[in-house]
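The chain below stands alone and is given in structure tokens; this is the form predicted alone.
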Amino acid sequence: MGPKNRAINKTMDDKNQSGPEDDTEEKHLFFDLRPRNFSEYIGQKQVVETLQIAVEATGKRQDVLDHVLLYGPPGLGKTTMAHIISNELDVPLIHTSGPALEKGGDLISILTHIKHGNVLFIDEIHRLPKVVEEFLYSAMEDYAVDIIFDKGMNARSYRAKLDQFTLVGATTRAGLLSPPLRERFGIQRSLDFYSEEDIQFVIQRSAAILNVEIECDAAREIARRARGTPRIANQLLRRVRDYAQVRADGRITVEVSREALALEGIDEMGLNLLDVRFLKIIIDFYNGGPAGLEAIAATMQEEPDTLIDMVEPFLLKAGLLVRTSSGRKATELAYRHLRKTGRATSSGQLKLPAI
């Protein structure tokens, strides 16, 4: 028996072992998708085994884990990265996110209650004001932070020393990061899309925990749709486990997972309807393209951000877009894929069928 199957049956032992005074643990658990800890983790086999062998290390020098920088597209598993992290370390975990950090006093307040080899965890952390960021270079660095009381003639500057600990960083954008603070993480993994038989384990566990009996071949299915990530199969998976509740009779088939894939506007290549739509307007509109983002964006009236977020990375990997200097173009897959008679050429132009 293989180590996913392994973390797929200990879930199942998990739960059928646990006592009636568990079942306050158990309800949470049962909406709690996320592995806890590095063995049922599935997927980013490379990263995984840097982090095992980075915790492992620290744990027997009883030292405090190296900063920590995980980035890659949203979904891939970064958030559920650090709390495994914090449970690996047995340490308390404070989460934030570089929004809600607005001022330098926010950050300070949560570094001076921070205790001995805590991990704090900053999702979104390239969208950290300056100003904050400039305060975590020397509390990563020296462990302390510099606060200046009073202005003008009267400034005084205090250095508050902190406790050791370790900052876990999670970005889709990790370009957007300054220098000073990328370098500042000991450790920096990118995380990548998952494989489809990746997925469909990832599927076949998290039906396990909701209790819901799907095929094998309705897993594999649903993976070839969730676009190598585990939040978007997830979400499907429960979209279609409702569907088989009240269109079927509870248990997901290929034919189910196919109605009720149909229903939500995903295609057998996972696109959505905003991808669909994405291709179709540079096709349509832009000849196929090169097309700046910034028109894209307007004509679909969609903020540039989400479309580099939520859209591009996948259409990217998928083979179905290019980016160029002069702008985005479709693929003939994308031709192929989408049923336009058009033809995309190396030189971005097109040749239309003659009327």
Given for the second form:
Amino acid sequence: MGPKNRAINKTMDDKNQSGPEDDTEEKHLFFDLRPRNFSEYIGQKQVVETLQIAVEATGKRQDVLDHVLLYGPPGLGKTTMAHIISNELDVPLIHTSGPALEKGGDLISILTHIKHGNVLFIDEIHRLPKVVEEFLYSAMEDYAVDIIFDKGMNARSYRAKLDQFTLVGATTRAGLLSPPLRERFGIQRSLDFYSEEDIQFVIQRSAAILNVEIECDAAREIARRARGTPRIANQLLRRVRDYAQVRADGRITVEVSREALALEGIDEMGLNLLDVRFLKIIIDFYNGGPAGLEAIAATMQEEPDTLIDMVEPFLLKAGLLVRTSSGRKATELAYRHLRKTGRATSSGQLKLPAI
Ligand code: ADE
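Can you switch from the form predicted alone and show the form predicted in complex with adenine instead?
Below is the entire complex, every chain and molecule, led by the chain shown above.
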């Protein structure tokens, strides 16, 4: 890959690439746990069904699919869905990301090489620099980019026509997209946390691909702690599989799962060490809140973005945290879960923070 297209992480989807170069890659592809088509996809029923209809209709009309925006917390399958869309359309996928596109030229060089009907996937599209984003407006709407040569008096503009393409944008923060960009996506879908039952199915499917024996109750046990997120479910499954191979006979039982997950620092609700630290800081340091996110992040020595993307969505969903106009508050459930006592009132009674 030359320096000019360093913004492209992967030029084609796996099926369009030449064969695996070595044994490791072959194994990687073989053991890839992500579904490759809509029929293999578990959960997100409404999103899958509506996208499937749009893709099928596009095929029937021999048309180009509308631009698609996928948003939701990390690990729920936005990238997977983009690859499924390209597989189902039977077109190549060009994969890049907002931060990789630093200059207008980075995007223009990708757009001018895109072929009719191809999918351009931009991950973390909310991190696209403004100067790059502005080229996308006409590219998405008119399939053209206006290239400016020279500056000041000598400035000249040249409109380059592009082949029609489908932009699939993914973001964890739809709210950060500017209205002109957001409005240009004809299809906008939000991915939500999965039910425990769906996560259990994901785990059972993955265990079958990894060729590891797992008890039904063990899959449920891992699912309970996977925070409604397939990526986490698959990570936990791999760790439990390791533990089962080293400390047991290779079979994943409920007991093996519990022991392995306890060793990983994953608690009964699926909270990891970072989640627990976050809640404990609000409770111990800020008396349960309200506390500003910046202040919490500074106390934890973490980036606010990490907390917004990786920690808060699940804690909010699980009812352990609330967001108020004056800041974040730990809920009564968080106090109970972490076995924390509330503040004592002047009458000596325990007072949990009001929500
Ligand atoms: N692996 C990861 N996510 C999945 C999903 N939604 N369905 C099936 N397998 C998966």
